[in-house]
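Okay, so here's just one chain, in structure tokens, the form predicted alone.
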Amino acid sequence: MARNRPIPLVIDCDPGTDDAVALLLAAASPELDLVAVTAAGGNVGLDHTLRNALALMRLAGHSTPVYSGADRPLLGRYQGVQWVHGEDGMGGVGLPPGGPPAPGHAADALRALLRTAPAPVTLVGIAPVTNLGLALATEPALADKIAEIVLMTGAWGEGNATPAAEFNALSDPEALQILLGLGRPITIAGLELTAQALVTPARIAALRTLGGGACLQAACDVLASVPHAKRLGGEGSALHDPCAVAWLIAPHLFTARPCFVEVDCGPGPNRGRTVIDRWDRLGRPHNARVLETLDADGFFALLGQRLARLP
């Protein structure tokens, strides 16, 4: 069914190379009304992720407020993946500076936004979801103001941060479990899905031909900086986070399955593992929709078309 108005959207992110492309995709898409961006420590430290989010919004010509959030998980300690995203989170690709952050903490801003929102808001979490968990654990009644939560997190098989866990889920499993227990519609783009959005040199070269805008070229430079993943046969890298945004814009590119999902919050080697019951072996009520397949050519066509619209 066609939507009559853009989706009110908050993106919680930790830019990060793939977050950068996700933010630009959202900024370029009229189906979405990007009302706020919140930043957390994740791929790199909060000082870098906040700076990158501000720079990306200015590069895209958007005045969306960007809020600084959590610099560490609810429990445990922060640990980034600078060897993937570079020390600055952008693979060393210099971006023009952005403006100042909006005043206040991300969790406070999220609660205030949800309280006053005239229509239900969609939350996209493409970082460790500490900001979202903090906001909703402290005022759980606000869950009624959420239309959908879309997360890039987890895997039903092997992880990418440990043998058991995907990076975002491992970075704050307690916050993720808070969201899974809210009773709101949740859509999950996990590693098996995002591996299908494989960035190769040929795909980057094709994107570069679509225009000379600063946003498109910065996105290509950022994508080219990401090391090819041994986990994916060394052919390229997975473009994780834009899959969560693309789901809202073009759901026809995906197939999905309702599942029961929980995350292991215990100590030890299974911490952060997402238990995704795709075949209803546990007999538990479904609490998430798990994206399973992606039309990769359609996804990259959409990405190129949208990024070419930006300055």
Ligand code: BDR
Contents of the next structure:
Amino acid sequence: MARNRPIPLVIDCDPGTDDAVALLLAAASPELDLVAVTAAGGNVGLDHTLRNALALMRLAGHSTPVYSGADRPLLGRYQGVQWVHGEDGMGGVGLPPGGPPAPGHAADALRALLRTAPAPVTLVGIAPVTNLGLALATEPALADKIAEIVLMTGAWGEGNATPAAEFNALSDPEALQILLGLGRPITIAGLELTAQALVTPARIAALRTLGGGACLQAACDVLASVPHAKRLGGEGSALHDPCAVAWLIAPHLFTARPCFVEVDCGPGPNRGRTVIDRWDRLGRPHNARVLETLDADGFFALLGQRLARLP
Ligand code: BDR
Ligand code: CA
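Alternate state requested, the form predicted together with the ligand (shown: the form predicted alone):
So here's everything in the complex, that chain up top.
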């Protein structure tokens, strides 16, 4: 069914190479109304993720407010993955600086935004979801103001950060469990889905030919900096986070399954593991829709078309 109004959207992110592309995709898409961006420490420290989010919004020519949020998970220690995203989170691709952050903490800003929103807001979490968890744990009634939560998190099988856990889920499992317990519609793009969005040198080369804009070329430079994943056969890397945004723009590119999902918050080697009951073996009520397949050619065509529209 065609929507006649853009979806009001907040993106909680930790840019991060793939986060950068997700932000640009959202900024370029008229189906979405990006009302705020919140940054957390994740792939790299909060100082870098905030700076990158601000720089990307300015590069895209957007005045969306960007808020600084949590620099560590609700419990435990912060740990980044600089070896994937570079020390600066952008693979060393120097972006021109952005403007100042919007005043206030991301969790406070989220609560204020939800409280006053004229229509339900969609939340996209593509980072450790500490900011979202904090906002909703401290004012759970605001869940009614959420249209949908779309997360890049978890896996039904093997992890990428540990044998059991995907990076975002591992980085703040307690915050993720708060969201899973809200009773709002949740869509999950996990590792099995995002592995299908494989960025290869050939795909980057094809994207580069689509235009000379600063955003498109920066996105290609950033993508080219990401080490190829052994886990995926060494042929490229998974473009995780833009999958969550693409779901909102082009759901026909995906297949999905309603499931019960919970996350292991224990201290052992399974910490951060998402238990995704695709075959209803636990008989628990479904609390999430798990994305299973992606039309990868359609996804990269969409991405190229949208990035080419930006300055
Ligand atoms: C997720 O972790 C981060 O490294 C990426 O930005 C993505 O959000 C993939 O596991
Ligand atoms: Ca991310």
